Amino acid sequence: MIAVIALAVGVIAGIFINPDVPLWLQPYLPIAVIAALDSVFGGIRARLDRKFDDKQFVISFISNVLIAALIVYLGDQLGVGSQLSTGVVVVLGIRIFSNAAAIRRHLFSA
């Protein structure tokens, strides 16, 4: 219940407060959000598996976002930014409808 107030109490504070997200932040955001996603969609995998660990939770989400960011980083300096962003979108996106497939699956017994 914690999480979801904290949830409510974020989004409306991002409404309320409109923050700019810095330039050179802005290439990685989206790639981070979808680093992101993966990891939640994991977690909610995990959890109605019964597999559900915080402790790799939470270094999951920590590193898929670091990595995501770290590729997009690298794909930047050597000048392919964006087929770098492309592939972690494919290979992340992959990952997160696989997932909800899961997820699918295991709600509705599928």
Second form
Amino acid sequence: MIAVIALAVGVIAGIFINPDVPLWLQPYLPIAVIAALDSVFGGIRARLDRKFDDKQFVISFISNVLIAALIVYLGDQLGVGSQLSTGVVVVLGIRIFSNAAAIRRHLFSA
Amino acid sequence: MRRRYEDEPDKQRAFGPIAVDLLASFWHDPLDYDAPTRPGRRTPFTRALTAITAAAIGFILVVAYQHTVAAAPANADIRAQLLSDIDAKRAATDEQQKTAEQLGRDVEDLRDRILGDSEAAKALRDKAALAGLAPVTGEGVTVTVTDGPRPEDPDAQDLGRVRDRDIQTIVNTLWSLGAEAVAIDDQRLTATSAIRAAGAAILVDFRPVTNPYTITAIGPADLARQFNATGTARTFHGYSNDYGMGFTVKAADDLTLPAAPAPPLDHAAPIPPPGTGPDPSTTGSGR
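To complete the pair, please output the form predicted in complex with its partner chain; the form predicted alone was given just before.
Complete assembly follows, chain above in first position.
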């Protein structure tokens, strides 16, 4: 419940602060979005599995964002940034789908 | 998490090759959400951490959304701006081209009026006609080439298609046989004309010409017969037989070829004839 309220607070803060994204950060934005969505779905799933753990939620989010950003950064340096971004999106996308499937099974038993 | 799929044994079936198994294992064991069976103790501190993380996630989602929404209209604006710029410039160019042609006609009219039917006027007209800057009429030949049928397999090479090189070969052969004026699809060729390809299109002086390609040439009376005797004509008859390319050569009695637009003189300047000053006004009054 706290997490949901905090999520709403973050959304509202984003709407009101409306920060300018610096240019060097822009390539990482889509990756950050995918990692964030992945954490949200993972968290909901763990909650429904009655396995939600605060520490794991926080650490997995931060580590996912950092690793994804690191991969994209490395890719940019090597000149294959878009390919590695695609790789990150594919892997996290698979996770989002399987987590969504688990949530669906919980909520609709289907 | 693995336990869930042990309840549904069919889901755990290996798909076969290792690579596919890797994807299957991604799907069935979503990486690290192998959460501890016994959640850790929740303290106010961990709850606060979760709340901060959730707030950060919401923040990121909104910022990314706003960033994307803000970028889209800007891109569209720039694109629309460029499009209207291109249209405006093109219209301006057409307008100026028309003015230039009108002025050219005015100059010719004035020149003809002043020179009358003198020898010099005739020589001038002949030179303009030879250079492609005046319409000409005479007898010659009409060569028509058309694309052959497309191959049924879309990946196959379209060998029956007319290329810029084909047109170039025909035109060069016609010049070599003594043609004095050549036009492709009613576009007169000058000394600086270029026949080129841009993708699938053939451009003559940067204007596209389309299938069927009609090449008209004014030259000696037996130009058609001479052309048919060349290797070029034989080659194209071969293309016609092998690839279905259309190729016809017809002698024509009264051909009229249009004038080419005057080419712009960007770098070179004409040398004034001896006895005239460099000032255009004195040139005019001196005649």
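What you see is a predicted model; the values in this text were computed from it and never measured. Residue numbers count along the first chain shown, from 1. We call the rigid core the largest set of C-alpha positions that still match within 1.5 Å between the two forms.
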Does residue 10 move its CA by 2 angstroms or more between these two forms when the core is aligned? yes
